[in-house]
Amino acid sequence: MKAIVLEGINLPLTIKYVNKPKLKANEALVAIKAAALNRRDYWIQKGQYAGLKFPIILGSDGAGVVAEVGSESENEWIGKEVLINPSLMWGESEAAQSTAFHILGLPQDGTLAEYVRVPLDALHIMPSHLTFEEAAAIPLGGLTAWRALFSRAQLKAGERVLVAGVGGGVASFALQWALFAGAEVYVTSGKREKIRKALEMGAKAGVLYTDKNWMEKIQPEGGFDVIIDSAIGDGFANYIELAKPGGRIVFFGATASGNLPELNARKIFWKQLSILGSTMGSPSDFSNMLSFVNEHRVKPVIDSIFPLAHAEEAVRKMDRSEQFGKLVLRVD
């Protein structure tokens, strides 16, 4: 089968012919019709991710058709159009993942291939209103944003949300989920074009976080109920000021620095703020997210669709942070 293989750190994503995966019981082989990139794939290529191993087929997001199953008792899955939950072996607790938890695409070969091997319990029937490309855009980014907003921050209709760094996959989903949930959403970005697109989608206001007094330009009266961030840059300390009493600040990445900046502890306890970490999501989170997608007939924001063989070109676009929404790969 054709697959996009990464042979080592800082090497290009190249298309190669590899053996089709062999199945065990309770596994399925999905013929991938479309896959999508995540920032995770970029960090693995840069060698800045835990548990690196090479060669590896990257890709956590994928949608396709079940081609084979590992046991005859599961034959009813064959031919089904499915979406894959890349959050594997989460465990029994809704509070946090188990020690066995991992994400499809490392250490297990992922979706940037003609076929992928996945556990049967990772399969979900694809929403009927979506194309394969649209469905493939959802899993990792959509799930990460869903858990951050609803399982961790407990977002409610009518609350005010600040989505920092809008434009990337997870932030774009956070914007969509919050809007469909009835929240009032504000955004920040480093590019005016991304703010413009967010406003077109329904955001109430947006500012450039590169502006000197960006906080003063965006803070609504009373502050924000929920603030979503993925960078943990120096600006994170400003969220303490922007959050309203009882507010929740959620972060699911640390792409800027890796560490929290110095924070005003007195304001945190006096305002009774919650600072929450979040990672991926549970099987329940994924099911709830898909129910939401079906109920509201949500379509994800797709920036560009590339042929599978152009995966390196797509990840370079991500490297330049040019995209608004997801970068999708079509598997022909």
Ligand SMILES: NC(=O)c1ccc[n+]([C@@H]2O[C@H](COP(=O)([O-])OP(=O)(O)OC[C@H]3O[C@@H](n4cnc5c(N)ncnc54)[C@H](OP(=O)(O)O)[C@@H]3O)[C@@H](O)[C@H]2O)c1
Contents of the next structure:
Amino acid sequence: MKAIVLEGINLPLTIKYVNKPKLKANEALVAIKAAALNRRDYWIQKGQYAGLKFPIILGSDGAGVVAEVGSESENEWIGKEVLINPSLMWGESEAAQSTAFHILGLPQDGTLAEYVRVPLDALHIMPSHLTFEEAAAIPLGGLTAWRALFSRAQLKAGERVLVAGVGGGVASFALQWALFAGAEVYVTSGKREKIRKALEMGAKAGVLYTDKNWMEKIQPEGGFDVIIDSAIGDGFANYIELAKPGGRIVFFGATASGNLPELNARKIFWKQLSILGSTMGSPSDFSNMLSFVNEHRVKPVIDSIFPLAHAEEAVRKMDRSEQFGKLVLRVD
Ligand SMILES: NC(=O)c1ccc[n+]([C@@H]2O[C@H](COP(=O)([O-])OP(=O)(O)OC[C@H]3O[C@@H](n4cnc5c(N)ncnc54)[C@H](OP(=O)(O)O)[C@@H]3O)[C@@H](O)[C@H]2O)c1
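Okay, that one was the form predicted alone. Can I see the form predicted together with the ligand too?
Full assembly next; the chain just shown is listed first.
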């Protein structure tokens, strides 16, 4: 089968021909129709991800048709159109993942291929209002944004949310989920064009985080109930000022820096703030997210769709942070 195989750090993503995966019981082989990139794929290519192993077929997001199953009793899955939950072996606790937890696409071969082997419990029937490209855009980013907003920050309708770096894949889902949940959403971005797009989608206001005085320009009266960040840029310390008393600041990535800046500790305890880490999501987070997508007939924000063979071009676009929403790869 054709697959994007990464053979070492900083090597380009190129098509190779490899053997189709062999199945065990409780597994399925999905013929991938579309896959999508995440910042994770970029970090792995750069060698900046834990547990690197080469060669590896990248890709955590995918949608397609079930082609084979590991045992006959599971035959009802064959021919079903599915999307894949890449959050594998989460475990029993809603509070945090188990030690066996891993993400599809490292160490287990991922979705940037004609076929991927996944556990049966990672399969979900594709929402009928979505194309394969739209369905493939959702899993990792949608799940991460879902858990950060709802399971961790406990966002309620009518609350005010700030989504930082709205052009990012996860951030574009945070914007959508929060809007559909009835929140008032403000955004930051490094590019005016992306703020304009967020406003078109329903955001109330936006500022450039590259502007030295960005905080003064986005201070709605009373502040924010929830702030979502995945960059930990220079502006992170401002969130302590911008949050309402009792506010929740959630982060799940560090695109712009390695660590948290110095924070005003007294303000954190005086304002009763919660600073929450979040990672991916549990099986019930994934199911709840899909129910929400079905109920509101949400379509993800897709920046562009590339043929699988152009995966390197797509990851370079991500490197330049040019995208608004998801970079999708069509597999045909
Ligand atoms: N813990 C987890 O489970 C988990 C899951 C998914 C992702 N992540 C991490 O979360 C981060 C985002 O992932 P992604 O897939 O959404 O990546 P992405 O699509 O590449 O988005 C990255 C975005 O970060 C924004 N950004 C860059 N510098 C910023 C700054 N100084 N302040 C605010 N925003 C800034 C940019 O937004 P603009 O384009 O609007 O400027 C950029 O588009 C990555 O670090 C990723 O590894 C973690």
